[in-house]
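One chain follows as structure tokens, the form predicted alone.
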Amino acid sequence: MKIYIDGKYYAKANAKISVFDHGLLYGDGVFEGIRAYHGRVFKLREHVERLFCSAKAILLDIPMTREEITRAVLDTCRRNRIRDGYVRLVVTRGVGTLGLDPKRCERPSIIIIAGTIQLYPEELYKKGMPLVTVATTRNISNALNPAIKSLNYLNNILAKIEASNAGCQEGIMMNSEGFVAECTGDNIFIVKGKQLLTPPLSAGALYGITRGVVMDLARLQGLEVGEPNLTRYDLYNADECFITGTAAEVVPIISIDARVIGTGKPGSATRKLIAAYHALTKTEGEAI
């Protein structure tokens, strides 16, 4: 495996950071990660775009174009002949001081790791899988934004603990005002009717690419898609669910806290719109 940092690439054993970077040592920095089907990337534009959007809310000046970006991320996957696999896309602080002041570090560095992921097992994606609701709360807007891919994925790890604990393999956070906002890693919808509905980006669920290709995707299929504020009560009696995500693509849900959701299998719209997306990956992205 060939690992780029900062135009240059390394073998896995001697890729390394500066123990004083400010990524590890507060999570200041900001990440992608990036999915290649059939031999290209798909929706690296807008990956970029999403990077550079938190690279932004956090003042971190990205020392290299979206273009520059875009190349540097298809090298790396030639390098490593990566047809089907999964990239991370890395932007740190860079290294400074035991301080926490940004302007003390030297300048950002840029990790790019393409290798393969395997969120959750096959069986699941056939069967469905259970999802429980967490006590841990979904970080609030105006202290640390969930639109901010950020490496500070504190607030996701506490709530993915909690939901290893009772027997998940995903849990269903909850924002400070009692209304769904995501997953620890991934978006959630449900089908009612012939709705397609997920929380709002303002409750808390973040700008999620492959939550964006579906709602599309959706439209296409004839569902009227929605973004209302959703509670525990809408998912427990939604006739369909599933959740989105990268890594995760799309996952039929077949119950939440022990209440069965619809048939208690995969449903019909579930399936058609992962068939959907499927055929779409085989098509879209850039070419590596």
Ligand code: PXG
Given for the second form:
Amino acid sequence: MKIYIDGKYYAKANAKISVFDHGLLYGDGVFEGIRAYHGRVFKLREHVERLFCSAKAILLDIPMTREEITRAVLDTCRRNRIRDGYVRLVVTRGVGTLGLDPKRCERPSIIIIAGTIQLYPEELYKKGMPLVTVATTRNISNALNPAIKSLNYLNNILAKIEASNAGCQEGIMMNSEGFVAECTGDNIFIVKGKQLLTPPLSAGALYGITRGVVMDLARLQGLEVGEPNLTRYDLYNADECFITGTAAEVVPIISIDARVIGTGKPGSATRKLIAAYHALTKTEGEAI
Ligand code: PXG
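The form predicted together with this ligand is what I need now, so please give it after the form predicted alone.
Expanding to the full complex; the earlier chain stays at the top.
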């Protein structure tokens, strides 16, 4: 495995950054998780754009252009002979002092890891997954905006621990007003009649790339797509439910807090969207 750090490639054992990097000391940095399918990197432009938006929000000046980052991601995939895999793109604030001040950090570091991915078992997509809601509230936007894909993921990790303790692989987080925000590493959708609904970004959701793709596919399939505030009641009484994310893709949800969703089996709209998503990953993306 060859890992990219600041323009150079290192073997896994030698791919290291300083203990004084504020990415480690304070979670001060931003990241992206990206998939490669069939020798192409899926939605690379969108991921690079979101990385720059996250960086801008934390006043971090990435010392490379969008084009340079794009080329570096593709080159890292090439050097690792990745055709199907997962890319982790990280920008840290860089080496600084033990104080908080990011101005004292020398230069942001850019890290690209291109590897394989631990996928959910195929069976899960056919049978569906149970979910629980968790007590940990999603970060409020005025504190740490969930739109920023920052290296500080403790809010999500605390929620993930709760879900895991309850025997679930994902958990649903509410915002401080009690509306549904998103899952710990995935966006959430419900189907109600002809409508496909997902929480608005203002409810505390990440602007998910998969979320956007699925909304476009749903419109093509004749669904009305909306982004209203949703409550737990809305989830429990949905016809269908699914979650989306780069790693998970589209996973059907069959129960939430022990309430059976719809028929208790993946619904027809969900299955159609899973098929359409797979078809897209077969044909789209930047060639490695
Ligand atoms: N919400 C959050 C909080 C995320 O971290 C998504 C939604 C889905 O976004 P995309 O753009 O991927 O459709 C994410 C995705 C994991 C994991 O292990 C998930 C993410 C990052 C790293 C790991 O589940 N982010």
